[in-house]
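What follows is a single chain, given as structure tokens, in the form predicted on its own.
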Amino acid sequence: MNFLVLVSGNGSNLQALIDAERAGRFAPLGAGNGAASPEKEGRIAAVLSDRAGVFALERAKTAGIPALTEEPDRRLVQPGERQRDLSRRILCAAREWKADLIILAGFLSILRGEIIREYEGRIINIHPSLLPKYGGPGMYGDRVHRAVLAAGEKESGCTVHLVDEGTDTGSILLQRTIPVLAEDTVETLAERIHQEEHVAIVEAAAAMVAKLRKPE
């Protein structure tokens, strides 16, 4: 079962992917001692960055995993052009590398058009907020950090969901949670939210190799 990683960033997300695929974390459950079905394990078929020159790039290249880029197209300027061109060309890579999953970890561009009716139901996006709080278009990253604080919440976390139409409005798969502590910063919450991140995205991605999996 096949998994195309997308990323924008330093691709921490992507290495804990990468380090649950050593351990065995995709493989079938009583799969043990080597019994595993390769055809039957999750593993990262490529690496696609929407940047070039990213760090979780090179994560993958050390790993032995193909690192591809494809970057917006800046001479695109009519709304949702832009978003539309490069979802075609990722969905190209999907097909050529024939993806069964694709997992958007820390990947900044947003998905429109086919992709989302031919992988309806095997997209996965983590969000570092507990949604539906805090998502939606312009709400990423430190921007995310930056909200929560200004709210004054008491608790955060990050979500892992299924891609749709929209921007974050996909169903929830899971959340993990942590609480928001007097003296956080934007940086404090945001690193402590990560590590939340990397558990969530493996156990999501776990998840949906179980649900995916075809029957013997």
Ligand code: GAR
Second form
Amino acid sequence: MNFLVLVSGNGSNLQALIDAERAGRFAPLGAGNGAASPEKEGRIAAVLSDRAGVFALERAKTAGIPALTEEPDRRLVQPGERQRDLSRRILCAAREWKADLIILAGFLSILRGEIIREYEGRIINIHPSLLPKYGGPGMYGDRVHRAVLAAGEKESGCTVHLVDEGTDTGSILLQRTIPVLAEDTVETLAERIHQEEHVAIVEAAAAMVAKLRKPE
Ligand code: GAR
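For the form predicted together with glycinamide ribonucleotide instead of the form predicted on its own, what are the coordinates?
Let's see the whole complex now, leading with the same chain.
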């Protein structure tokens, strides 16, 4: 079962997936049982970034995983047109790498069009808030934590959800919650939520592998 992992930056969530794969977390019956039926084991087939030179690509190369870059075409001035063009190229990569599951692990472009339909129920995204709060266009990364602190929220966390035609609107697969502390800054809150994300993305990917695995 092939994963195509989409990234835009540091790639700590990608690293969690790489480490989990090595630990056998995507094997059929849990750790250590993958060797018996490798075709049913989840594996990162390729990593694709929408920005050149990001550290996530280095993490992929270090792990021996093909690292691809597909940047938005700046000549396309309409955001919708640019998103659809990038989405088409990502769909080509997904087909080429025979992806069964597409994982948005800190991916900051919006997917639109055919890829959403062709991979319906097989694209997951991690978001650093308790959706539906603090999601939608323009809400990503530290902007989310800044908004959570400004609103005086008592808790925050992360969400893994299926990707649909909207932005951060697909069915929620799982959430992890942490308290917001009085002394929290954007940096401390982001750091603690990142730790939760690394658990959540692995749990969600493992659950998807179990769900999508073809029956015996
Ligand atoms: C993560 O916090 C992820 O939830 C967020 O970007 C960060 C990437 O970190 N994604 C979004 O905001 C998507 N809307 P990483 O590159 O270290 O995995």
